[in-house]
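In C-alpha cells, one chain follows: the form predicted alone.
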Amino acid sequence: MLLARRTFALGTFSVTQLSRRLSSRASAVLGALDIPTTLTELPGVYDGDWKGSGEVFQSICPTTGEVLANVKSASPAELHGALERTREAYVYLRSVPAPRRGEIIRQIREALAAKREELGALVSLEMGKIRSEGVGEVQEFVDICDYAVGLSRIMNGRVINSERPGHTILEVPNPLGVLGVLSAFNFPVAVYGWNLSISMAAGNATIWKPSPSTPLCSIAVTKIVSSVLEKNGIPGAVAGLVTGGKDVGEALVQSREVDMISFTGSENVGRVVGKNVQSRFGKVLLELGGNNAAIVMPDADLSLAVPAVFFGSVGTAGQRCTSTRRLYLHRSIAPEFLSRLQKLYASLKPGDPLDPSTLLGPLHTPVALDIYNGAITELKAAGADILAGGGRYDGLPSPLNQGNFVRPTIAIPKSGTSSALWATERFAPVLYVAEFDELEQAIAWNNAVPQGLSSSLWTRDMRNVGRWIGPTGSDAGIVNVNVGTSGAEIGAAFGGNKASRPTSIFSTGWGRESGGDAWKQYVRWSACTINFSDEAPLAQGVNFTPS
C-alpha cells in the first residue's frame, strides 16, 4: 500500500518518494545509475532543467510485473516550452563548428561507455531483453557516437563543373535545425542514439519522446548526455525529453517547430505519422515494419544457418524489427533443418534477463501477450503444424510467475505463402516455415509480404548470391548472405524498402538510419553557383541583352 508521500532533491531532480520499496533486484539496477530506489514520481521532461506535472506513468518489469517507478510527463505547456528551448538550442549549436561538436559527442561516448553495464543492466530490467543484448544495445550507441566523431570532420558536400566560364557550382550540407525522435519500446537506447549522435553532428537539436513503456531509459540516457552538455557550457536542450503517451507525439509531429520527425513503430502509427507530417511539408523518416525472411539453400552450411536462424527469431524474444518471422526451406534439408532447430528450441528456458544464463527473457507488455496468443489462436484455427511451443509457460516459480513469458514458436501453416497470414508481421517469437524446390521460388515467397526491412539467403553457391543481391533477388533494404536477418552493425544505414501496395495498409517506410549515407537526411542543402569571373553569361547559353 502506498503511504506518505514527500518531495525532495536529488541532484537535478525534484522526485516524490513514496512509502513502498523496490525488490533488491531492481534497487541494485537503479541504484548504479542513480535513480531512486524508492518507489518514486520522476520528472519525465529535460530540456535543460528537469520538470514534469503531466500524466504519470508506470514503468513495469516485464519479468515480475513489479512497479519500478512512476514517471511524470509533460503537461501541454511544458511541450510546448520544450519546443521553443530546442529552437533556441539550435540556433546555438548550429554555429560551433562541427569538429567541435564531434568533440562533444566525444564525451558523450566516453560517459556511455563508463556506463555499459549499468544502462545495459536497466535495459534489461524495463525492456525485458537479455543481459547480453542489453548491454549490446549500449555499445551500439557507443559505436554510432564513434561513426559521427568522424563523421563530424567529413560531411562535406561537392564541386560540380559549370558550363559557365569562371563559375563553379557547390552543393553544401547545412544543419536542418530541430529533429523529433519517437522511438519503439524494443530498443530504447539504440534507435535514439542512431539519431542523436548523427544529428548532433549536423548541428541539429533533438528532441526525444521515448515509447511510454520504457521511461527510466530515456531518463538515464538524458541525464548521462546532459551532464556532458552541462560541462561543456552547450544547452541542456541541445537534446530534450518529453515522455508522455499519443497526445505528446501527436503534438511533436504536428508541430511546426519539428522541422524532421524520425518514427520507429508500427505501420499502423507510421502511416499517420508520416502523413501528419508530410502535410505540413516537414522531412519525415520511418522504420516500421519487419516480417523478415530467411532461406536455406541445399548446399548451406547447416552448423551455422541453425544458430542464426535460432537467434533470429528468438532474440528479444521476437520482438526486433529484424527477428526472423518467415523461414523457407530447400525441400532436401528441411527435415534436418527442422530436427536440429527444434533441439534448440527444446533447449530455451524462461528465466530473469539480468542473469547472463538466460537466453529468454519475457515479451515487453500483455499487448504483446495478446499478440502472441492471438497469433496462436489463428494458426491453430487454420490447422497448422505446431512443432515447438504455442502456449505460455506454466507453473514458473515467483516472481517470474508473473512476468510475460511465451513459449517461442515454430508452425508449418497449411494455407499458402501469398496468404494474409504470412503477409501479417506478429510482433512476437512465432516462425512460419514452408518448403521450396528453387531458389528463384523462395525469392518471390520473400518478396511477396508488403514489409521489406530484412532478408538472409544461406548458401555456398556464388551463382545464388548473385542472383540474390541483384535486380531480380531480395527486395528488402537489408539483404544478407550467411548472416542473419537479425543485428546489424551501424557502418552501414539501417532501414527497410516497400510502400503499401494496392493489396495491403502495411509497409516498411523506406527509412534510413545510422551509418553508410544516412547522414544526408539530417541536413538541408543547397546549390551554390559561384562566379569568380568579370562576366555574367547565362546558363543554357540564353541571351537577354537589351538590343
Contents of the next structure:
Amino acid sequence: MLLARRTFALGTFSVTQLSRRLSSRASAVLGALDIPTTLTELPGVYDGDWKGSGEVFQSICPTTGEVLANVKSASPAELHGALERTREAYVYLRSVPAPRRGEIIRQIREALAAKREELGALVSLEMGKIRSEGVGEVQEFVDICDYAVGLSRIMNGRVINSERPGHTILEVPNPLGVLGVLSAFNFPVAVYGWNLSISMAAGNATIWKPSPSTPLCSIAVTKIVSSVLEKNGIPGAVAGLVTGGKDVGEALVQSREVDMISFTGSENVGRVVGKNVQSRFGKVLLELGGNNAAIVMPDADLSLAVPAVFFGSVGTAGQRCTSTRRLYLHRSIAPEFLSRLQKLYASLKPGDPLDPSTLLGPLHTPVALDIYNGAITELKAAGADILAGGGRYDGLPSPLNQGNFVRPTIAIPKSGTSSALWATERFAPVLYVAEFDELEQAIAWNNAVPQGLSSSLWTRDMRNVGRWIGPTGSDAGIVNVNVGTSGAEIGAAFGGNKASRPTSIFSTGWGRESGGDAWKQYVRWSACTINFSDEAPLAQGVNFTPS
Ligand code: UN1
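Next block: the form predicted in complex with 2-aminohexanedioic acid, after the form predicted alone:
What follows is the whole complex; the chain from before opens it.
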C-alpha cells in the first residue's frame, strides 16, 4: 500500500522513496534484520557501497503472495564497476595471511550466529521453507565458516621428492582471483556460505548473484558480512552482491574478470553456463540435477526409514536438490512401508512456515506450481496409482489461499523404471514408488537416471552396505546408509556425479562444494621446482650441452 513520499537513512542505505505498509508478520521479520519495511525500492547491489539503478525485482512471499520488497538490481555500468572493485578487493585480500583471513571468517561466523533465528525466519518468509529448516540453513553457513577457519591454517601444499640432486619440488596453493557465485532459490543462504567461506579462506574476492526471487536473503547476509569486513578495514567488495536476472548472470558468466563460476541450478541453464565459462577457459563448478532414490531392504528398521523418506520427500516441500524423488521398496515390506508413509502424509497440514508447528510450507513460486501440476498431469495421463496428494489444496483460509501450497504426492507410475518419467527431475514434492526383489535390481534402477546427486540404502546387513558403497553400487556423489537422501552435513564435499546418458541430455555436473577437498578448486596451484645446488641438471637425464 502506498502511503507517502519520505527520505530514509538507515545504515548504509539512504534512499528517497515511496513508503508502503507491510503486514506485521513480514515487518517483524524484516525489521529484526534492519531491512527497511517502508521503502518501495531497496538497493540490491553492494561493492563496498550500496547502490542499484537497474531493473526492479520483487520479492514475493510464497505463503501469502504479499510483495515483501522491490529491489533495484545492477545496471550494466554498476555491474562493471562492481567487477572492477571485486578485482581490486582480491588484489588486497591475496596478500592478507590466510590465518588472518580465517579470523575475519570467524567474526563472520559469530555475526551470523548472533542473527541465526532472525535470518532463519527471513529464509522462511522469503523462500517458504519451514522455520526450523530456515534456521538450519543459517546453521549450515555457520558450520562451514567454522570449517573454513580451520582450513585457513591447513590449506597446505606439498613437498615432493625431486629426481635431481640439490632440488626440491613444491606444490603451492595461491589465491585464484574472483569467484562468481550464482545461487538458487531453494538454499538462498547456505550455498553462498559454502562458497564465500572457502573462497575467502583461499584469498579470493567473491561476487554473488542470488536467485532473482530471494533478494532479501542476499541483502541481509551481505549486510551482516560487510559489517564485519568494514569493522576490520577490509574492502567490502571482498564479498560483493549483484542482484538481478538473466542479464546480470550472463554478464558474470562471460566476464573475463571472473576466474571461477560456481553455479547451482537447473541442468538446462547449467549447460549454458558451463559452455560459456569453458569457452573463455575459466573454471566452473556446477551443481545441477538431483533425482535421488532411497532403497529399502527387507531387514531395514522401518521406524527409522519411514520418517526419513517422509522428510526426504516432503521437507522443503520437495525443493531440495537432495530431495527423495524415487523410492524402491523390497516387495516383502512394501505394503507395510507404504501404509506407514501414507499415514504420515495424511497428517500433513499446510501452514505458515513461520509457525513452529508447520511441517509443510508452500512451493516457492508459481513456476514451481506449474512444475508440480505438470508432474501430476503426466502421472494421471499415464494411469499411475496416486496413493497420496495429487493436486492443490482447496479452501485454505486467507491469506494462505494466496500461497503456492500443494499436496505432497506419492505415486506408483505404470511406466517402467527406465522411462523418461523416472529419469526427469521434478522440483516438487512428488515421490515415485516401485517394488523390487533383489538389491542388484534396485541398484540398477538407482543408477539408471542421468542425475547422480544423492542416494540412500536402508539395511542392517553389512554385505548390502559393502555392495552399495563399492564399484558396483550407487553411482551418485552422496551414497548414504540408514540416512536419508537430504540434509547432508558440511564436512564432506557436496556434489553429484554423472554426465549425460545416451538416453538423456541431463546431468548433475560433477561439482564439489563445501567440505572435504572442495577447497582445492578455489586456489591456483603452482608446481615449483627449486634448485639450491651449484649444478643445473635437466630432468629425465636429458643432455643439452653444446659440443
Ligand atoms: C541444495 O539442495 O541445493 O544436503 C543444497 C542437503 C543440504 C544442502 C542442499 N545440506 O540437503
